[in-house]
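Starting off, we have a lone chain in the form predicted alone, written out as structure tokens.
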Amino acid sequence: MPIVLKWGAGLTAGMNALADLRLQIEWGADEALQEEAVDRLAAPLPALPPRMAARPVVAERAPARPVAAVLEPAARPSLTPAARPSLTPAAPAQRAHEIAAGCHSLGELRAALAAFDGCPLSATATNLVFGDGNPSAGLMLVGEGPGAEEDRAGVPFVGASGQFLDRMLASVGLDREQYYITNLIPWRPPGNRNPTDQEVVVCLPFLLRHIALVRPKILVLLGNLSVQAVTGSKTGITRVRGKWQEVTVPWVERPIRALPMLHPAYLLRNHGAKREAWADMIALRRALDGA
């Protein structure tokens, strides 16, 4: 039996039931939600009488017990060091440091990272993003972390920001045969989110060992995260970019000259900052030329 949706008399006057139903279907009313139509023009139902306010229920308070009776000797928690849970990433970070220290080549370091299970990012990423370029060139660039394109390819800086960085470096005569590039975080965080402090602490020993094995003459730190992790400074990138620093790296006898620069992803979002980036590129070129 067909369902007829009844509207008010002002809308349905002069229409037959079939035309009324067709109009409602055209307007999107193609499903009946109740067995009978609601008459919107009918007089409202009388209001229900107000409910009596419920009396608050006051629970009887139990007599106070002394603290010593609440914590009986057998039920008191143990305060021995073995019973305290660890609340810091010191354990995985220490293990990362020990593993990194035992690597004596880039191949060993890459294999150690691939087998490392102390960082949860390794379980969610598609590929380990280790490094690319010429490790003997004397120039090393360190970014923050891989994005989606880098995660798929397993190569750092191949997405939009990486291609922009390639053009920037090419403008001063540099290609990937003349520098080596890697990231602080070797696995892509889910959804390109920022890495947590714990993830940075765990990944940092591998990066420092990476730098020590490459032993660059000049280190370029791209972005706020890599600058703060390597230098230990909390100053923002916009205040330190373009200012040469001496960076101390474990396993390296002498400090390394480091130049903080704006990350290319930041430059793609903030075109007005490209002037500062160009000035930094000129400073890098002069340093490479020994000027």
The other form holds:
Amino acid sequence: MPIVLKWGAGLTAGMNALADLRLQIEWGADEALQEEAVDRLAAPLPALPPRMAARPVVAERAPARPVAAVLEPAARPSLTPAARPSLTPAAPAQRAHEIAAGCHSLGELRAALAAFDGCPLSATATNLVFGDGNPSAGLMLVGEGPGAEEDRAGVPFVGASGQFLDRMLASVGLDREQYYITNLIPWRPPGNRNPTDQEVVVCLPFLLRHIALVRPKILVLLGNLSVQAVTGSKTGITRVRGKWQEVTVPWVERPIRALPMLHPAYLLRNHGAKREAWADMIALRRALDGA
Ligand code: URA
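Could I see the form predicted together with uracil (URA) next, after the form predicted alone?
Every component of the complex follows; first up is the chain already shown.
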């Protein structure tokens, strides 16, 4: 029997609800993290304690940590009005560079990133995704940015593409004790969208400092975003993959050998490209063996 849909209040309400859901997914709210849905519109607003309600809004903000406190003495800016940082779009990237330069261990870098408020992604992510594996191994891999699983766990490459990457590396005898892994972007972009240019520019100084502190002998750059950000080249990944490069990283005296590779998420969607990825894995194994 054919089903006849009548255009009425019920159908309109259903379509509106569907449109609302689509909008939420576009905004990045694509996961339910609680068993029960919370109707925040129905819940009464909690009353503020009188002391908080009376205080001006500006007093609620934590006092900003002075940049000078985390910079090397030579890099400390003079705080004369003329030298004060301007509120241009470049300011967060400059601040990121100064803060990163002041970090002298991975622990300091992680803490500085956790306290950094210059990238809007930190406000929407569940966890900072810093790094995993063995920083003394001599091999460092750099991906693009965390997905949903990484965001939940606070660990890079634990989702489907991470598990696939683990299997590829295991096939040439490498596990996470034999490499260190991180991402260009340490916070998940909502809905897994690509990071904006501004987000990349702000996160890059932290990645470069991360590389400088790990000082790997070999760097593997996974995917277009990380290759282009670290090498500064605009050539697409399919043309540069498998071609060894020497990359210059601030704070590191000698160039580092870097191998651009296809991103494992791309390989999961493009099975035909696995043959090239396999050739790159073998080239990586040979380089590690000093061949
Ligand atoms: N893709 C990435 O580039 N990084 C992760 O951590 C996970 C997926």
